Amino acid sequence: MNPGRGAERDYLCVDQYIADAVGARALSTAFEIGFIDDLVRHTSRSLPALAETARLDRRGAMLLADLLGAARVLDFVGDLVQLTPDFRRALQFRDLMEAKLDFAATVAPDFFDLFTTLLTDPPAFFRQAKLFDLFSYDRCIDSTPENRASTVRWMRFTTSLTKYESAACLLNHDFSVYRRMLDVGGNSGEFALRVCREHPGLRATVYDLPVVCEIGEKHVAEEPEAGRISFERAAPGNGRLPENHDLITFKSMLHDWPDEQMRSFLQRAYDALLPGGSLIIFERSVVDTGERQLAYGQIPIALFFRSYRVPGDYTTALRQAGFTQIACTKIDLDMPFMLVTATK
């Protein structure tokens, strides 16, 4: 199988509907009043009932119905109306879909507001956009109520795309080799769940600040592969890595920190991996839109366009750490990934 074009692209169908700000603003409206919810319980409804369950009137309904129905989401059949049969395939992954409406529709005033900043003054841009305040780790620090509910709604976004994003890295690398693993900025855990539910063999250690771990242990909790999942908080000013393990993993972690804190990173890894031991970044490239216009969607993503690195930007580190038998996959998924393996 060529990579990344297989089932595990499946939920790349979503963003078909994230693709307009209009329609999704529609969708966002849709999901949050019960619209869709009433549609998934029938085959079909007329206007007047899904407006008295929405408690719409009936030119909102009719004005929310046009929109969906322009967004795909909606077909007309004679006075009924139903969903379109590729939206209810894609509300499989609905978990995602309502993710990357809620995190579009939080960041959009950054580029809509901001674009001319982000490009002629990236430091004003990090001060003033709403992005880097959602993503603040020093809110990751002490648990508070305010802190834990700052993280959870970005570990929520994070997570659902880790949940169908890891299917390619599974599908391009063979895990069953290891034994202990341990995902450095891994987050609720979701990577560590997805490897070690496909490898039973394996257990894992995710390390991650105090809070992000806090929100991590409730996420895998109730999973069967939790026995399995340990977190370990990082210390401020401990520069090690834990040890004993025969696989570190970097998934969508290295793009937030600059090169020298990047190359750090990976000579730490190296010195706590366990000799013959692996090493895998999976990671975005840089953005290229092509020809292609950039969906709405795709906003928060793009915002981080300077962060992106090529393959040979984390390659020439790993053997500046020392690592050796460096390869390097490409894996098209919303946008180009690389799934950069070496060994110790």
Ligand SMILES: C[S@@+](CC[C@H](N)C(=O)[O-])C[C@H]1O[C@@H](n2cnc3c(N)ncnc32)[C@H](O)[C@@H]1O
The other form holds:
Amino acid sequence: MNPGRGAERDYLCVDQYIADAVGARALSTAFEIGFIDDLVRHTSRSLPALAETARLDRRGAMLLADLLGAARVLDFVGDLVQLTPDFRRALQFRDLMEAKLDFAATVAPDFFDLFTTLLTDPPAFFRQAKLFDLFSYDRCIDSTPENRASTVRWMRFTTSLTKYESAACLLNHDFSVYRRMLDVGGNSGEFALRVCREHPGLRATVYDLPVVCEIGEKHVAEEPEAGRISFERAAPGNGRLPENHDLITFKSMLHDWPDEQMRSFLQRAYDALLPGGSLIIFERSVVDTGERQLAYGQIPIALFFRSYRVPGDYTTALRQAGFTQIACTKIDLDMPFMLVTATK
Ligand SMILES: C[S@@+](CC[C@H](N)C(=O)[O-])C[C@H]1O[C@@H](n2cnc3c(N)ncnc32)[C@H](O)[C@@H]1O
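Write the structure block of the form predicted in complex with the named molecule for the protein whose form predicted on its own appears above.
Zooming out: every chain and molecule, the one shown earlier first.
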């Protein structure tokens, strides 16, 4: 196990502000009505001044400030209110914090209303849950305004998670030896972007569904690495993966698929990979809360609990596909991750 106690884990500080539902809800409102922005602009503020900017009455502002105080977002200093130093530091990951708040609020009803169904009748949960409606890959094939809008919505969550999770992967594997990377299910290109930024000699192909690629192309377009990242629309069915790559990556991708399709993806990756090339799987491992209560902000991930695998599930499938030199590193982030590497 790599204990991973370095800067690559700094982003995890946002989780303490999404740990309980009441504090998280108060924080969402505080972002929404400009309460936090006001406190960012001023070192400290009186409650009446905050109330005026956010257009709250005195009692509303008091309740919100009390909830945020209990959540350690702000402190009371005499008659004034100010952000805690820890929260100010956490704001450097504001995009992630707001995406996680939104993601948790979107799918929390699945947990609160349907937890019994989740445990007792998984197919009914699949039909009823907002989670699977949100991540609807059916809407990623035809580029219509409605499909683009619904796809942009969930890609915001995957992209912001990947932006910060990538650092641990980069730290634990030497990518400098590769020239051409294929990221299967590479989404907005965020993972490819992070790897290309660290490794100027690398070019990347992002392989994903058509609407996802369209949005991804815009996502990376303004980045200095854009010229080294191309997008390839995934063909329906089990066709060949793009060839001529010496690295194929699957980041948080394979858990989406039942065992048979997971094995098919790995076999297709083996067939497409250049001889001597590498394959990397970077994924959450099984959900294990240990003796701790599951945090509110972890609900979206926990709802996928049946999908996550142990490393052995992937190492066995890799061996069956023909890979050798299979190795696994465990990396502790918001949940245990595994970094599985293999060679063709
Ligand atoms: C759970 S997301 C993971 C995205 C990204 N790799 C990440 O770490 O956030 C799974 C990705 O697989 C893509 N996908 C779904 N079906 C696919 C297919 N047949 N071929 C390639 N990608 C596919 C989805 O559009 C989505 O971007």
